[in-house]
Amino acid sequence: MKCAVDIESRDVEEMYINIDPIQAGGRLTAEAMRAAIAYGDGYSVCDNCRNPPRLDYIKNPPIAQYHADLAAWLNMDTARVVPGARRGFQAVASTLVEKGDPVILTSLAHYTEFMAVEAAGGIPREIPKDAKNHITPDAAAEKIEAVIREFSKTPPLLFVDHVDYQFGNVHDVAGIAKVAHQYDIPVLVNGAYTVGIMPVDGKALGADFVVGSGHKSMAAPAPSGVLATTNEHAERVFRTTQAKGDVTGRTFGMKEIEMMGCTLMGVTVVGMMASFPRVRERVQHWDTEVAHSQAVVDALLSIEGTKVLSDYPRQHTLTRIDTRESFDTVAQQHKKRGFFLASDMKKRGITGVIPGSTRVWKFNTFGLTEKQIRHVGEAFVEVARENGLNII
């Protein structure tokens, strides 16, 4: 009988250019990867956890510091590490959300800020976006009226994405939570696509909540997260147990309710912390990220009929791009029909192109040298030119 599960060894990164829409900013550092190893153990960080027994009281590894250290990087109070955007999202809908509640939204909002206001017994409704796919203050501020006129109360919570997952567009988070602050309503800022990609002050944007994802932009396995927020949040957010034992008397200290006690508590906690320093330095040169996510663009809109959805000029490496009229054009009359995109870009040595694709889609080029994203920009048009697309 076959004893061992015989799992394929992962080699996309090592030997492809990988323009994956959710998988840019969450490769590894050589620093994770090495943590990784030592840490793999399922309770590792546990070896020196004492008395306050927490994980964000633990000295060593330093995760105190660490929560600490991303408080002060985010421009927040207080900061703790989660198991994903998603479990930031519900500790804060869970806290501040009551039954029936009324909780706004955006129509660009990803799918479990949804989750975490339903899992809370809220109602959501979603703030329109413009015809440019973007989030407004102004539409905001109409919404909240009309939630208010619908329920006959205000919303205890607001969330916007900082750069959505559909456009890959940065909204004008700071004007939206100006509008939330004159309503008294708390904003909570996903910044699933920005937290470890791009420079992020939380106070600078009026958020009460910053929500970042470790494993989708801050170079860290999966599942991991933040939630940081302002002293006035912290207190309720992360407030202690004071559940009581019938039989025993038993009482659990200081475990913190929304955080389940304790959170990472192994490789995940110690692969952001290792990567912690590079993704730091890294989003000091977020100017050439969007150069180099302009230039991939530019490359495939000189193939002719296609179009980019995503705002233009560029100010994000995440865009969704629609090419009905020219590669799906070929998709019609390919033997491969619209997998043919995703097999020739391999070909030379690019995936995260999802195979089927040759309609509308995304992809992203976080983290690319300056050389790879030339070979991405000419391989898009040599595939085109291939194909018989024309060049303009």
The other form holds:
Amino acid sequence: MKCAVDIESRDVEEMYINIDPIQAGGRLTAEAMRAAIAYGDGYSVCDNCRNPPRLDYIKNPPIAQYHADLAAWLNMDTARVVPGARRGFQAVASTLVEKGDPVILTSLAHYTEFMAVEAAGGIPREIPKDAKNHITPDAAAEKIEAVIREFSKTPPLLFVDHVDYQFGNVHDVAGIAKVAHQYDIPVLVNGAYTVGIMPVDGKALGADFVVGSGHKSMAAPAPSGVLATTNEHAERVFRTTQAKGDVTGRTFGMKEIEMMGCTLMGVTVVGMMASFPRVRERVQHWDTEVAHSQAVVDALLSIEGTKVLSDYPRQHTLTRIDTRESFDTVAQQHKKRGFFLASDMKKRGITGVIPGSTRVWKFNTFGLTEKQIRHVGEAFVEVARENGLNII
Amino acid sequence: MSKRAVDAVFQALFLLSDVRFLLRETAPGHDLNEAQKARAATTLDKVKRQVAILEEELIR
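Could you drop in the structure for the form predicted in complex with the partner chain? We only have the form predicted on its own so far.
Below: every chain and molecule of the assembly, starting with the one above.
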């Protein structure tokens, strides 16, 4: 069915169980779907924009209150909504990093962190991961020392991913922040895989900045996200424009430079807001989500030759799995080659396994019901059995 | 101006969003349990009421 000329309606979430690694936490709540219907028009939240004319001051819909609630929820002092986590990284890097500055990130950092550093003229330096695919405080300390030796200056910023996108491992952010602060390096915590799906306490993590993704983990339309910070940094990162037109003499009041004035002016911010009560509630059930993830991983591990590359037992719903000695051995002989797995899973009503992937791949079980979790686990085992793999 | 018709459109769309959400929760089989069937029935009744309001306001 088409929703417009040449645009098919997207019914993936209605027709299938979707275990795509990046889509799970961004599925809308029913409330956000309603909000999307009501606020689809471009500048829809601007009907009641008064003085000062800025998004985070709008009282109807209650966007101002939402900003305050977001900051409190993350245990930070102030927050802004941004068009995706990447724009949060960019705002911070653009503020703190000068051309030629070294910036610390990690060997598991998302590419957008590198791009934020590059755009600011910084030079990225990575903390290596250890054999268990963790970023440790000791490794952070060693890297900081090495970078200070190399550049004869202290990096102005350190990025660390609370949970990394490659393995879905939870990292010792508090320990790393403690080390960074010994060198007076502010810490940006990338919470793209945590804010909105598990409890996040910015102060407990020692974060100077917490960045979250609305469309990845807060059940919100894209592009959306949050940048939260402390009073120490807020004035600088959220500084207002001083620009003045030389011909017109115009000035632009309270518009914040790094936010380019206003950020999310319609369905994105209202979608985030509409989902917020449920998002706030769902993070309290993180243990159940992890247990669901564990159940599917255990089903996969019952297939002889399968290995889990993420931490085990699981501490997150995003998992990296190695099926080179199980499903990939089937792919060598199968007429569909590596496409058989995604195809056989789709026949069972499951999507999100990248077509062609039978070697090392990722999936995410966040948000599925108990029944759906059972179905996914049983489907993997059934596909394995039908293709002659041993179940142990 | 029919505020009643406008409200009915939104209400019907919102209720159908709840049905859409139910389809997601029960994918892929859409094999609803008794509680979900009751929820669907109540929601669809409410949708019918909104459609009736729209007929009243816009067509009759």
